[in-house]
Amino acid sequence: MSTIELLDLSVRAGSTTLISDVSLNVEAGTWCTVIGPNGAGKTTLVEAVAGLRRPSEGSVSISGEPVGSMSERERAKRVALVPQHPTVPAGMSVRDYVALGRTAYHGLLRAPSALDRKTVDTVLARLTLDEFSHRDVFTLSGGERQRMVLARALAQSTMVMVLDEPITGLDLRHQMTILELLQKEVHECGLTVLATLHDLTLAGQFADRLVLLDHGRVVLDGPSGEVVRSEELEACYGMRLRVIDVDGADVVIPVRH
């Protein structure tokens, strides 16, 4: 059963077409992930399945429910996202922060009840933010800073979440730990994740699925393993690629001229 589902997806911003007739099935239970160049539409594909921008023309749904069609508070049970710049409120709690994420459920007047609170109990132990529950957002280091933000979505308890470059600015093991800490609830909760992701070697490391997009259209949706070697990944990033097999994974180089 497809989870999420673009059909002839276009969004325009004036006169500039910023995704144009895209198609998609995401599976449950999967990792896809949109790559390409700057420019190509990716932040754009992501905020429209979130609801954060409404379609020019055709369609975005999750379980089969019109996106536009659900109130705000509807679509927060459905879907979360991890924005590529989120904003982190001055003077709040890490917990504070991470129980943000069960507004949706308690409503903004209503005190949060046991479940909520067991819930942020819970996503604060998984992504072993627990020791830092008490301390202001601000003293937290980049790496503890962007685990907070995807506390904040998993405490949403959706089983579908966008994340726009989750891994931007965070050094190399930091970047492994948020990726891997995804993989997990993927193949144990059944978390479906449409992403997208700059670095190809990550992203097709991680990724069941790629979709290479270019100038707002889809050019090719396939395998990881096959998207990375692929003639028409050269051609959208306009360069030479070279990619090797390390310990089993893809690595992709890019080949000076």
Given for the second form:
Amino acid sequence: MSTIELLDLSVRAGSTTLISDVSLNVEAGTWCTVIGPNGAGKTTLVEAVAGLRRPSEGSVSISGEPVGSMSERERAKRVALVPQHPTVPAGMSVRDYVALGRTAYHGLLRAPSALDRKTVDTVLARLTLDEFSHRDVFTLSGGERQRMVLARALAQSTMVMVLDEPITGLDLRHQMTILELLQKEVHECGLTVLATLHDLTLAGQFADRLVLLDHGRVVLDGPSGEVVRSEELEACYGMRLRVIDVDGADVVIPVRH
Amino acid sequence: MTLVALATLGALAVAVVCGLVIGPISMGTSRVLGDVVSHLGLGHSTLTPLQSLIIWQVRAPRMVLGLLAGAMLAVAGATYQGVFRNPLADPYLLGVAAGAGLGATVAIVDLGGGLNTPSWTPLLAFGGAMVAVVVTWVIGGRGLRSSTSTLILAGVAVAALFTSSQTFLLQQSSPNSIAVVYIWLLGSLASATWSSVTLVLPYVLVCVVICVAAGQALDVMSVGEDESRSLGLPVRRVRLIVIAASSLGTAAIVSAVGLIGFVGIIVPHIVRLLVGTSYRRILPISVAFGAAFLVFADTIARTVMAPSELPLGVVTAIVGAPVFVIILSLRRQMVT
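Please show me the structure of the same protein in the form predicted together with its partner chain, now that we have looked at it in the form predicted on its own.
Starting with the chain above, the whole complex follows.
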């Protein structure tokens, strides 16, 4: 079981502060979603946890170990990333793409081991990608493609996964598919998830906890039901929101002026 | 893939035979091969001692140097295209050609008096090439903080600086030395000897092995720098090692044979059309394909207008461009 700990984290790019003084603790086997308007610093936060951005101040740790002191290889065994705009290299098969997730395990000079191949097979089957496994990645639809990117992250066999807007551009059914697959990993395998989402209704339905980020700072951090009903949420987006309970799920609707 | 590999190896074998058999003095394929076999202790050669000398001291070193040059330039081109994720990358991208050109010009104009190509030309060409790449690497941010496009732009700037210095030197020198430099720049295997082969062989062997071993890393890098880092690839270290190996090997080849264009950019693309986009396949096939391609091109270069020779760089382009276009259109037909 792993936890994500951010302590007074600030990230700057030149003279611009992207996030400042963010402290956050995601318990092992739970799902935390970061919400907030565009430019709030969500992507920066995700990239810092994935070790792609160095903290200007403060620290990011996974199970107590600072992300910055790990080698790329060690880090790839601890935390997997689903980026917002994954690069899809035309000409590569779906299976080869998913197998990239095993890079940290077999290294660069050795061929994938039997365990590596088995892991890839298992993940392909779990995400019902086996029938596509020999297709060119470029021929997949948006939903299939996103499932494939998730499969690559799962093939890394990490206990922590960070996802940046994993359902952007997908239709309703594919959005649900991706989030339900992820929730299954959290419940059944104890995966720790830190995700960013724009859809407040889905964010509330799937996360154990919501963190509201604005101008690089944490504005509110709490159970989903409280955060979606908060005045702070309305203030951050600069608009009125209505929350309706539909069979126990909070549906967030923007109110037109 | 297996078919392509076998066909390439077959072409390589044919190229080796062509390199030994074809020449101004006709000796017959079976007699030449008989002489080669007799050197392995089997049977007796029917060639005269002079004919045997032509095979072993003229054609063989030239053929072997052609194999090494073709293999190195092709694999370096493929590696550069992978590491820069840029299909237009070639082995001269970071200033190797301009640096070698300036080094050779200094050797010919200042040290050789502009009349001939002095024996230290390869050394100065090699030095010039390495200086250019190192300068590019340093001003391009050592490939660490900066993106690869910064490195490419630094290469453009360094190449411009070295090329204009070379032009200045030439402009100050005699018309004769311009001709000598020009001939050197066009690239040729005509001056190949066993000593030039043994000089470049260690560089080429080590660098080709490193480049081919980088196939898996380059496949990971095809998803971009950030993603490959998140997958566990030490991107910066890989980039440094791979660029160093490609540049070193290219510099060694350029110092021995001058600037042979087109092989480094066209061979990897032909191979890519044949075997797909994985560098684990592209790199080894490029080694064999590039070697065979350059020996064929050289055979054409030295026979078509015998006894004079065509510039090798001209032949590689004249042969390479149609081959590329044919494979491109065949593939398009297959896809549609």
